[in-house]
Each structure stands twice: as C-alpha cells, then as structure tokens.
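Take a look at this single chain in structure tokens; it is the form predicted on its own.
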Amino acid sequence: MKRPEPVQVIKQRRDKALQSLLQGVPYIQFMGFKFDRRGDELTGIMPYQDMLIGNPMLPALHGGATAAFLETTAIVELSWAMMWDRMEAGEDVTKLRLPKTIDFTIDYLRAGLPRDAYARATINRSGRRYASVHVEAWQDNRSRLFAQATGHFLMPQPDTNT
C-alpha cells in the first residue's frame, strides 16, 4: 500500500501552482490583487493603494479597479477549478491556458471605500467550452457586499497537435 504525500508536500505543490497561475498574469503585479488559499477555495484581495481611488472627494474606489478585481477573481477561480484535479494527480500545471471573458455584468451597490477589497467566486456552470460564474465583493463584512457580477467565459481548448 502506497504511503499518503506528507501534507506539507501537498501544501507545497498547490502553493506552486497558484503562484505560477498569478505570477503568469503580469496585470495581476500591476493591480498588485492577492489570492488566500484555504484548501480548494480561493478568496481575492485588492489591498487598497491610492491609486485605486477614482473619486478623491467621496473617497471611492474606482469602479474600473473594481471591475478589473471581480473579473481576475472569476477567471482565477475558473483557472483553478481547471487545475485542481490535473494538479492532485501529479501533471504539470504550469502551462495551462487561461478562459476567455464572453461577457461581464457587474452591479456596484455601493461605494467602495478606501481599504482592502475581498472577493470570492463561484462557478456555477463549467462544460468544456462555456463557464457561468458569480462573484461577491465586500470589504468590513462579508454580509454587506459593495459589488457582484457574472460572467460567461469561453474555456481554453485541449491541445490537439500533441
């Protein structure tokens, strides 16, 4: 009977991979967007920087940076997803493909203000070609979200030349 992995090696191996997801995004740097990894879910964050701001006289959060932070989560999260199964069985993850957005409709509830920005997405439909995906945003508290959105994304294609 083979000996299960040690957990840090597994640890080690997700922790790679979900750096190597990120850091192949060179927007991801520049908006300087965070993921915290707790098992299989991931949980976005937009630490706030001053240029973030779109209204200095409110102060608000730019509805752009906001936007650009819902669609990084979703298509992280789809990207994720995508590895996941790949990633526990050992294949090499790093060269993946990222989904395509189709559309994405965001409502803004209300102003974001100007701190550290959470976000969390779920997939709700995921086929070989298409992926329907929710994601909240909040900051203070989980229960009192500042935006949401859908999106539909066109998922990458296996390479058939291979």
The other form holds:
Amino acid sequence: MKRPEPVQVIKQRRDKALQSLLQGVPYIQFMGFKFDRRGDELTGIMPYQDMLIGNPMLPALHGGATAAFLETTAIVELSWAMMWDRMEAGEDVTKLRLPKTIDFTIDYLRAGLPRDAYARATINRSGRRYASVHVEAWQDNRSRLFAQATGHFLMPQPDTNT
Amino acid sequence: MTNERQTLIAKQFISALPYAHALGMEVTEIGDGHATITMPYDLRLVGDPETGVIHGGAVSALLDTCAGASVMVHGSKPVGTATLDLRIDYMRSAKPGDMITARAECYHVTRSVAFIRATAMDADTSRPVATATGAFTIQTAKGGKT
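Go ahead and give the structure of the form predicted in complex with the partner chain, now that the form predicted on its own is out.
Below is the whole assembly, all chains and molecules, this chain first.
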C-alpha cells in the first residue's frame, strides 16, 4: 500500500496551485481579493479598501465591487474544482484557461458595510461545456447575506484544432 | 433645474464615487433618465492574462454605475438610489485596448422601484459587449426613506 504523502507536501502543492491561479489575474491583484483554503473548500475575502466605496454618504460598498467579488469567487471556485484532480495527480496546473461568464445575476440584499466581505460559491451544475454556480456573500454574520448571485459559465475546452 | 446644471451635478456626483474614480469612469452624456459613461482600457483590470481581456467584474461595475446614474436623472427626481438586482449578459469579449462605453436607460419608475436596461460597447458599436437589466430602489424627497 502507498504511504500517504507528508502533510507539508500536500499543503505546499495546493497553496502553490491556488496562488498561481490568483496571481495570473491582474484584476484579482488590483482588487486585493484573497482566498482562504481549507482542504478543497475556498472562501473568498474582499479586504476593505476606501476605493471600494460607491456611496460616500452612507457609506456603502459599490455594487460593482460587490459584483466583481462574487463573479471572481465563482470563477475561482470553478477553476479550482476543474484543476483539483489533475493537481492531486501531480500534473502541472499552472497554465489552465479560465471559464468565461455567460451571464451573472446579482441580488443586493442589504448595503455593503465599509469592512471586509466574505463569499463562498457552490457549483450547482458542472458539465463539459456549461456550469451553473451560486455565490453567497456576507460580512459580520454568515447567516445575514448582503448579496448573492447566480451565474452561468462557459467551460474552457481541451486544446483541439476543431 | 437646467439640463447643463443637472449634467454638471451628475458628473461631479460620479467622480465622487471612489470605486467609479478608481476604474477611471467618466460621464460623457447624462439627463432625462439616460446616462453614458466611459471606462478606459487599463492593464490592472485584465481578467484573462492570456488574451488581455478586461474582467467581467469591471464591466459589471461600469454597467451598475451607469444604470444608477440614469436613475438619478430620471424625471421623478429621486434623491437616492441603490441596486436591488442586476442581470448581466456577456455577449462577447471586449477588444483589449479599447475603451468601454456603457449607456443606460431608466425606462420605468414606480414610487419605490426604478427599472433600467443598459448596454456596454467597445469601439465596434454594432455588436454589444454586454447588456444588463435591473431594478433599483428609489428614494424620493417627499416620501422620505423607502
């Protein structure tokens, strides 16, 4: 029987794959999005920055920043699920192409407060070509969502010349 | 309020929104329930490093801002608005290097809700990059907070 890999080797491989996914996208860097990983579960984090404000009177987060956060969390979750098996098999997953958004519907449930936000995505359907993903975002309280969204994505096709 | 004055106020209003400012948005036309806002191409906003295509999230932000602006200049003169929901359809990738222009129309309002549709385009104005429909809250001066 094969001996299990040392925990550090597994952690390093997974963290490296996740970092390569995030660092490859300039917009993720610009927005400062982070992802917390526990096993294969990801939580998106949008650390608060003054530039994210859309309503200076309240103040409240810009709906566009929230939308970007939710959409990014959905794409990262999909990519992560897509690369998981190959990564665990020891393949190089640093050159994966990203899914493309077909449509995205955002529900704003309450004003985003000027503080960190968190999001988690659930893949409700993932086929060879299309995927449907639901995302929930909250701030202080996991059960009080401030936004949620559902989107459809076009999955990258394996390299063929057809 | 004269149209020019309304335009000036709207422009100042948008430039005071930190996130709109961070993405380089500029109001080019506004009034009577319509708004046009531009967003220059910027390498920081790239979502697909292989192609240099702008991230959908930046396009969403432009459409959301433009839609909100069109609500603010609707004839019913709301004093405040916020997005209730926004559906965005991404028709094609924006051409890397092109400025993106969004145009929104607030086509119906009730006492507490405004309905909008919006389109985002790059230099090829015959084929939209993305379209959006949504509902916004409306706060009117006399009705107080909704």
